[in-house]
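To begin, one chain is listed below as structure tokens, in the form predicted alone.
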Amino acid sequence: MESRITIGQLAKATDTKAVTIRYYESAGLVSPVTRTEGGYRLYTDRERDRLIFIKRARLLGLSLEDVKSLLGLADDENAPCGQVDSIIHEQLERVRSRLKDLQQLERELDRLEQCCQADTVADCKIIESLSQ
């Protein structure tokens, strides 16, 4: 029989807050195997592994919808990998777009920083620029 752990133990084992685990449960990403007579959730290694998967996917910036899709694909060993590739490709494009936006933001902030050499706010070109 597989060992069963409480939500607190699962939280500690995966460095995830219990409230986050409950949120993932409500989103249908992970679920307790059973409950004790007192109503406490019990989890197995499978749920621990799913939670680690979710955390890693979230660190890549994937949405919960994408994570749910990836978990569904991971549960079906015969599913085509092309769907996984597509999810990752779309995320990569979103990251590249954000990087482009951040680079533009960096240039604008650099421009603002360079345009002001005033001693007082009354003469500050940054404040003037932001006020217009």
Contents of the next structure:
2 protein chains.
Amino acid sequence: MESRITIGQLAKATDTKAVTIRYYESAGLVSPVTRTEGGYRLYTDRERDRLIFIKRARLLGLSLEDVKSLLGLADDENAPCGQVDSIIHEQLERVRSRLKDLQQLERELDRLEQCCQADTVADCKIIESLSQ
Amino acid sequence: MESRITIGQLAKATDTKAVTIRYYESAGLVSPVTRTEGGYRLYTDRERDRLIFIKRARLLGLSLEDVKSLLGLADDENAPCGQVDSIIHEQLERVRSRLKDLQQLERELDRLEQCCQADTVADCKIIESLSQ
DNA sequence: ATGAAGGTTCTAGCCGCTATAGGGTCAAGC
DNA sequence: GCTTGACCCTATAGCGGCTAGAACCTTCAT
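Could you present the same protein in the form predicted together with the DNA, rather than the form predicted alone shown above?
In what comes next, the whole complex appears, and the chain from above leads the way.
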């Protein structure tokens, strides 16, 4: 017999805020199986698993749109795996591109930080560098 | 004699969109020196320099709030340089922290990408890994 | 029956823009 | 002087992924 839990219990079980769960619902990612007469959302283990899935995927930096696609694919055992691969692959490319940008930024900020030994803005090489 | 330019000319000169310049104005970063009778914004070299400053600072990933602080400091020759340093330093720390996160993400995504040789979702290790 | 804890919807805000609508202004050519 | 077309104006809404708040309703233990 499956137990039904409220949004607060689901939130606790998945370390996700209740508002966020409702937001995911509005984005079409996860819905309650039913509601109480008073309108409280009720969930089962299936939704808990789904939320854990979402959480993991979000930790990989995937957009909610990508997560939604993955959930759709996961629901269909016969779906071709290629689409899953390409979502992951594209994310990897985005991450690598962002890494490059950030490494460049780090170098630049590090250089800037080194170069200022002044007391006042008048002699500050950082301000000078930004003003060129 | 200083020449006055319109927002479009300023936009071209600084490679910033006119809408963005107006947005910066609403955020208190840069204002026109005056307006035409018809209400057109007019700028001088000073504003052009200010926009170039903003652009450079934004390329370092600084928030508009930080840029605003830097502009304020840059305006005062006698301001102590320490505040400038700390804005840069904190940004460097943020960048380094983000770099760590992204490197972790890259490893994880790379691992995921390697591990799936399946045809369908039923055997897909990626989906499995996300579902645990 | 009551009160606390938790639930509901709706709206607005965050950042840094971008897009759209519906208008007004400017300078040049006729 | 008039028209044209490029440019400008304000105001509003949207993006993503939440978060916060108001005003109200439900549930459950006592």
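For clarity, every value in this text was computed on a predicted model and none was experimentally measured. Residue numbers count along the first chain shown, from 1. So that the term is clear: the rigid core is the largest set of C-alpha atoms that superpose within 1.5 Å between two forms.
Core-superposed comparison between the two forms: the C-alpha position of V19 differs by less than 2 Å. Positional change of L109 between the two forms stays under 2 Å at the C-alpha, relative to the superposed core.
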